[in-house]
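A single chain comes next, written as structure tokens; it is the form predicted alone.
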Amino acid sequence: MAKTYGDRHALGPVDLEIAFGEKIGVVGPSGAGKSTLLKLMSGAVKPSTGTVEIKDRLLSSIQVRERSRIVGLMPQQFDLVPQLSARKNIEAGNSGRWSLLRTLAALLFPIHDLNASEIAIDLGLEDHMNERTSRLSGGQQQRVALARLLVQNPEMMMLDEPVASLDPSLASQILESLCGESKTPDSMQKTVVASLHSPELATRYFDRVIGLSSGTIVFDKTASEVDDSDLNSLYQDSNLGIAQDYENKNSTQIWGRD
């Protein structure tokens, strides 16, 4: 698959397969295409060429409510409603399960969701639940966006810079929780894909690391295989011609193949 915006080439073509339960860190310099990759995989944007598949189904053919139960995105810009409280923004993660009537009622009346409250406590937001989101700090807003995704509870979670505004201790706690959850032995393992500016966090917490540069996959390795030469080439030269095999292809993104 590939994505362009007008005459600007954002990503690809890339051909990538991800299995259920994998936890993957995506690294690369600014403008490498990390956000675009996550948006394509979550269905937030459509590919210019190629297709995205989940469970052998075209992502574009899955209705929005069903899609929200399968795949969710925490965007880098958070996409919160600033006029609403942190609680209302977090509880919006239920919209894929709740009826339209209940969703509207939750916006108008104090219908508190216990699960949302527990997740907020885990993220240290319990004292800010009734504050207007626009009054929260950047790090607090980031945690609200993460809490909303956790309330949504999709099978596959896409997170764009999920810990960029957080202190190191909280960032470690969150990544340990996310990556630990993907290792659960039950049949509904969580797939976690996160873009990160820090290769050190990617190799510490994720099993697989994908390096992107100029919209091209430079490397795709297990975390233990990534070495200094991989990272030096990734960040020092954004014009590497690594993707010769992908040229002139309408590649297919496949999710959830057992």
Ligand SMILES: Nc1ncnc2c1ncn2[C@@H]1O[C@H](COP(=O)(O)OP(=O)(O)OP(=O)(O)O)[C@@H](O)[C@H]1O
Second form
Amino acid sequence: MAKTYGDRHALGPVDLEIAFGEKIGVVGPSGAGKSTLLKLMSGAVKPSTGTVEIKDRLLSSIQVRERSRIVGLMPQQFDLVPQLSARKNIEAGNSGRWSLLRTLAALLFPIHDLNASEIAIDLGLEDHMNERTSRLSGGQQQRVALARLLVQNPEMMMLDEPVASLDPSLASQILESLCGESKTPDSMQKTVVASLHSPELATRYFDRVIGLSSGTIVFDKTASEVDDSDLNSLYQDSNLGIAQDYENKNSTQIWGRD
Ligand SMILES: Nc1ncnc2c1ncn2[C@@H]1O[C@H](COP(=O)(O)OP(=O)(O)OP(=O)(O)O)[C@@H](O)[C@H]1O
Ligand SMILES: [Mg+2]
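Take the protein just shown as the form predicted alone and give its structure as the form predicted in complex with the ligand.
Then the entire complex follows, led off by the chain already shown.
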């Protein structure tokens, strides 16, 4: 599949197969096409050419409600409703499962969804549930967006930079529970594809790492096989001088794995 926006080439053509339960980190410089790839795979945008198939079905042929149980996206820009509380935004993850009436009732009346409350506690949001989302910090909003997707509970989770605004300790905790060696039993059942700006986090927590640059897959490897030359080839075309910065430092500090 491939995607262009107007006359701007964003991605592809790329040909990818993802197995059930895989945990995949997608890395690459800004503008590489990471968000575009996740949006295509979750049905948020349509490919310009080619198709996306899930379990031998065309994604575009699956109705929105059914699709929300199969695949969900945590967008890079969160897409929260700023004037609603954190709780309402998180509970909106239920809308694909609940009837329209129940969804409306949940918006109008304080009927608290226990599952949403538990997920919020896991993400350290319990003290912010009744605050207007617009008043939350970037990292808190990021966790609200993640909580909404966990409440939606799709089989495949597409996470666009899920920990970009979080402090390193919280970022590690969240990635560990979603994809790490001590992932939760729920997470084991899920397919997770996450874009990340940190190759170190990608190689540490994910099984497979895909490197994207200028809309092209530069490498697609088991995480333990990704080496510095893969990462150099990924960032060398970046016009931000990042590759030069990396070369000037000890690469193990930047991309080192445990
Ligand atoms: N809605 C859009 N309209 C026009 N061009 C777009 C749109 N979305 C993305 N693009 C272009 O597609 C290319 C890939 O963008 P994309 O957002 O997928 O990159 P990315 O790897 O996610 O970058 P970042 O790390 O900055 O989030 C870029 O050249 C971008 O300008
Ligand atoms: Mg992006």
